[in-house]
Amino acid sequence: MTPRSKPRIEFVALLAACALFLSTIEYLIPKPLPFMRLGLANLPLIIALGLLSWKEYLLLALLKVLGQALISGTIFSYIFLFSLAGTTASILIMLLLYNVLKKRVSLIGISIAGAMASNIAQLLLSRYLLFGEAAKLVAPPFLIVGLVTSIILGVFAQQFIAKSRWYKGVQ
């Protein structure tokens, strides 16, 4: 381990931390379906885009993951594969177009390709797990919640990093 390398562990590990604390706050509102959810948990994960390796930022998004199964106690349930399948949808989005067009693409723009790409994922896995051909029953409020919710999260990481002096601290 390099002296660089265990700082920046530690930074994951506290980026890791704010999302389940967001994760953990997100449960006590009620769902209509279990795997439905604001997504605030992610909010780190945007703000993270621009200060983390993108091994870094793989390790932050399992972190999250396993972190959201281990409190909420799903880790061995369908609940996780569709944490599983979203998170790694949304996060594979979310690099490819920060890395390639982030001068051209804001971080509300960012967010909401990553909430689709999580919810299309989740939709998928839900039409071959669960529902059938109902799935096309619960995609239009679903996929209105996460653009709703992922525009609100990414103007807010926007405005956080624009103005936070902390962010500009670890940039």
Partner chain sequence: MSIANVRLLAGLLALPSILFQRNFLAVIIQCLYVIVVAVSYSRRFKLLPNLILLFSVSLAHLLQPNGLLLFSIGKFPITLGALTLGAHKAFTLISLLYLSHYMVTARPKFPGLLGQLISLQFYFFEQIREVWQSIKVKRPLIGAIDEMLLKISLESAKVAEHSSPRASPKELLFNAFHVVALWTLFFLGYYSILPILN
The other form holds:
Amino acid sequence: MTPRSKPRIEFVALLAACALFLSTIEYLIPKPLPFMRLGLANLPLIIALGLLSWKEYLLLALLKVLGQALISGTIFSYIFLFSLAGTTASILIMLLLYNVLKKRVSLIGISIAGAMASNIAQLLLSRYLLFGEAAKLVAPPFLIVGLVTSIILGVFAQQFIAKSRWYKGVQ
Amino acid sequence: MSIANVRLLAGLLALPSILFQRNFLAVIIQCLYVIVVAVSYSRRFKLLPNLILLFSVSLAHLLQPNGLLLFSIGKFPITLGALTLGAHKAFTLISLLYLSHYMVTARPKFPGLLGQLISLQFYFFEQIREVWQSIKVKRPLIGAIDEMLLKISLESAKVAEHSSPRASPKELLFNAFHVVALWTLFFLGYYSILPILN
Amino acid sequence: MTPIRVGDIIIFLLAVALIIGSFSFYSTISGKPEVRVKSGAGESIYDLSVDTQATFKGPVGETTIEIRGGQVHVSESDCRNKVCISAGWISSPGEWIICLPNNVFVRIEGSLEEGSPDDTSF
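Next up, the form predicted together with its partner chain in place of the form predicted on its own?
Starting with the chain above, the whole complex follows.
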């Protein structure tokens, strides 16, 4: 195989493109509340934990956030800050847990932890930028939705890495 | 300067005039102005999501009573100041959102390696969309995703070069006008020349 | 083979604990002391924990109240004897300041300290 660096960077871009694709799918799914999110775009981030070095992983997260912001046109508004804060908080906790707990945790637990971190970061931000004191009131429903969707995403990610031929090929 | 960079720069220059606006009426006018500009550059505008945002943020601020009591629902006070504070934040957010929409209408490019990577990401994004549409049987899901990912070759990656044309004098003039208009609204608000509503 | 491991259960329980904990916010948000101001324009309400200033018009001019650090006082008033300003800061529910000439009545309502049954059953 040719030197590793070039295909690796293309591989990161491919994963980031998957995140972008999933966020457009998420956009098409109707949601009962405007601020409610499934976080489909985080799936590549969860799956990539076992595939990338930490530097490549941070690059993937950066591309995911920038790509989403460019495609939705939110990059220069503070909606972008919410996405940045949420993703940063979740990837840091996910990287940490994945590397520290290793065999003692599956992608389900990692997904839950990531979603909680992301939700807390975004709630703190909305406390200052959007909702004021009422951020405290939206916290419980937000966290509950985050817990449920992150379990579903985690289970899916776990199934994916167990069954996917592609994953075995790139691992 | 390219069109993309002119719009980017105009947006960045206008941004603080919205962010630091303290006059409620002025921020509403700024918001309408920015929406009209974004829509005139063929950005879509949907009323409902913006209305939901406006209502939910205003409603959220009612928890912290502020100012004149309009009426009470049970023991819960509906105060004017709280409503306008929430609405002000919502209008600021919507304004920045459409300003941002406007800024990317000419597809700005990031410089350097990051810019190349983003272009690459968008190249793969188009590939994924095409391949995913070509896959007929999408159950089981993991199988379908596998099929898609295996079809996309990393080697074939090519980044389509697009360069933004140079800005015409007319383009420059329009952008300068937008910046001046938004800052004029800022100063009309700052010196309370526009009436204070709350 | 079950993929669920010890770490997953611990993280799940922590998340549930976090959610249960977050519900306690609901009790802190009701029953906060409020500043109620009656003036010619009607009644105005402010949160005592949020620093702010507000001006009210009355028969002899303007009266300005200031809320800072959980206390409230009349900072400026166009009345002649300035009794309202010399009344100083108030901070407890039940306390009040009145500016008779300008028809402005400031009082603090709500009972965080006493925790009366009224607060819990809203």
